[in-house]
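First comes one chain, alone, set out as structure tokens in the form predicted alone.
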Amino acid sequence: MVVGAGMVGAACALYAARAGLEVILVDRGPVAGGTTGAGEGNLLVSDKESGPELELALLSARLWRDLAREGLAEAFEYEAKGGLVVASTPDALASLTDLAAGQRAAGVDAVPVDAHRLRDLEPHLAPGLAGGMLYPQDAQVMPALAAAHLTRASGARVETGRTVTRILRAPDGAVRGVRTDRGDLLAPAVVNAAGVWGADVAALAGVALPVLPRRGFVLVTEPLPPRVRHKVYAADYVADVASDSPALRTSPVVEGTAAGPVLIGASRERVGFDRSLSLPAVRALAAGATRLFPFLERVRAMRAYTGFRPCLPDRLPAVGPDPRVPGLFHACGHEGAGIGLATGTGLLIAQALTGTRPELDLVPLRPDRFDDPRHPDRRTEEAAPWTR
């Protein structure tokens, strides 16, 4: 049983089915109806420091390429476009260079780009930038299409429009399925892939998982001829992703799409599930994008949409079995990287479900790690911003 039909849930369903399991995928809304449908579809290694998340990103990037080679590339608009990270100052370039050195040691292909070569790669970039780094492994998909096609490829029994209200447990405490508003669904294992609602699903099983939403906006322009060749973002984006601040943070992220519109991000702030439009956030996105690509000053933004990133305190997802509840597994808390990390997460969950040795060490991703008083990001009731 996979609870959550977003990108991560779809990937869990696919790889569990490929491991020989029968899968039920349940969601209170439609496939890709939550965070996935509000995503840009980034498959990135460039924005991750060396460590467990980067290892998961590299595994996921390989699996996305495998899916594309299976013939799904056109179906979900897979584009191996690469990423270009640009620095506006020498100090920012020095920090980017240091980051890339650690990434290379982990297996990332990071190519330095001198200032005079930036416009060879992106002719419409603003002049005067200090330099950048090219990441050929970065790619993009259309997330709603990808979730739909992976769900279809899994052959899972899909139960949408069905709200999970309880995790059913046997007398010995083991999971035996879920109760929904339309009856019980039985299964010996339940995967919590509920994204920003992951804490609520965990609570139905009587355990804590401190997932909270982090709001973001994306601007969508009118359709344009191809002008932005890569995913292009400013070097300070990495620091914004890693920040623990609840306040609004923005850094310019610009990329074209196969359909023509340019997508402009990225903003982050913790405001609960408030979906109201934030003019300061949208203005900051537009200003940052035009600093990178001045031609955008003359382009109309057709709409802005809102999504909530599922965020855990240490910026790592929860992936794997929950030792507190036999038969409960978690696959959530990926912050803004869930689309890119979905395939690796799905494979690791399938390996855990079948008792296969996982391709990555799951210890740093343990769902119960925040119960450990030695964990640096453990939160108490007095400690603060992560409690509801």
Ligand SMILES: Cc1cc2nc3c(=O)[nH]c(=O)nc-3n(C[C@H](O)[C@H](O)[C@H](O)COP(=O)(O)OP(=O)(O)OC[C@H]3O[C@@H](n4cnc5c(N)ncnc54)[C@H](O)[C@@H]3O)c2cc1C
Second form
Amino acid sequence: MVVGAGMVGAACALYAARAGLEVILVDRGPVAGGTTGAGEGNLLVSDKESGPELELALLSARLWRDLAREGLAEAFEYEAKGGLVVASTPDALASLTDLAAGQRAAGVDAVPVDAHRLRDLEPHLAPGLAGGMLYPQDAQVMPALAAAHLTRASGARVETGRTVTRILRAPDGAVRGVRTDRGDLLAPAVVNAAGVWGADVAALAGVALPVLPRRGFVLVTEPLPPRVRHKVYAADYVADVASDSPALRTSPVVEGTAAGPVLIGASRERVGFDRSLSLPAVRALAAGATRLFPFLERVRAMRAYTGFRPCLPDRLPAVGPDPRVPGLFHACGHEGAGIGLATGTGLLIAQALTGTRPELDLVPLRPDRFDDPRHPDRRTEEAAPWTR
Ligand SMILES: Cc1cc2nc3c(=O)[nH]c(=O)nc-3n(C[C@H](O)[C@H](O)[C@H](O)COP(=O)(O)OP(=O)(O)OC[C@H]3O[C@@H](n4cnc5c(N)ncnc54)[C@H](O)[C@@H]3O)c2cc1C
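Previous: the form predicted alone; requested now: the form predicted together with the ligand:
Once more the chain from above appears, this time first in line as the rest of the complex follows.
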């Protein structure tokens, strides 16, 4: 039983079904009605430092390529367009060069691009940048379509419009299914793929998992002829993702889409689940994007939308079995990378469900890590500078 039909739940359903399991996918809303339907679809290795998240990103990138080759590429608008990270100052370029050295050692393809060559790759980029790095493994999908097509390909029994209100346990404590507002659904294993609501679903089983929302806005331009070829972003984006600050942080992230509109991100702030439009945030996005691509000054924004990234204190997801509750598994907390990391997560969950040796070491991602008093990111509600 997979709780949550977002990108992560859909991938868990797909790989569990491919491992021979019978899958029920349950969601209180529609497929992709959560953060998956409110973000962008970059599949990035470029923004991750070497370590467990990058390993998961590389595994996931390979699986996304495999799914695209199976004939799903067109269905979910898979584009192997590559990412271009640009540095505006020599200092930023030096940090980017350091980051790339570590990534290369982990298996990432990172190609330095001299300042004078940047406009060969992106003819509309602003002049005067210090240089950049090209990441050919970065790609893009349309997230809602990807979640829908993976759900369909899984053949899972889909129970949408059904809220999980309790995790059912046997007298020995083992999971035996879920209670929903429309009756019980029985299963010997439950996967918590509830994204930013992962803490609430964990609590239904009596365990803590400190997933908190990190709000982001996206500005959407009117449809344009193709002018932005890669996913292009400023080198400071990596620092913003890693930052712990509750205050608004923005760094320009610009990408074209198959449908024509250009998507402009990325903002991050801790404001709980506040959906109201923030003019300072969207102004900062527009200003950052026009600094990178001056032609955008003359382009109209059609709309802005907002979503809540599911964020754990160490910004790594929780993936794997929960030793506190036999039969409970978690696949949530992927912050701003849940689309990219979904496929690897789904495969790892399927391997854990079937007792197969996992492709990656699950220790850094273990769901109970924040209970450990020695964990550097152990947080209590009182100590956390964030609001729910
Ligand atoms: C502005 C923005 C830009 C982003 N850009 C990118 C990007 O470019 N690349 C990338 O990889 N990621 C990006 N992300 C992050 C990405 O969108 C998320 O990490 C990802 O969508 C999380 O997917 P999920 O399946 O875990 O959660 P969700 O999509 O939120 O799915 C969780 C589901 O659980 C359901 N649920 C919750 N509680 C219950 C319950 N009690 N009973 C039944 N169902 C329940 C919800 O209805 C929901 O459908 C972005 C996010 C934002 C906000």
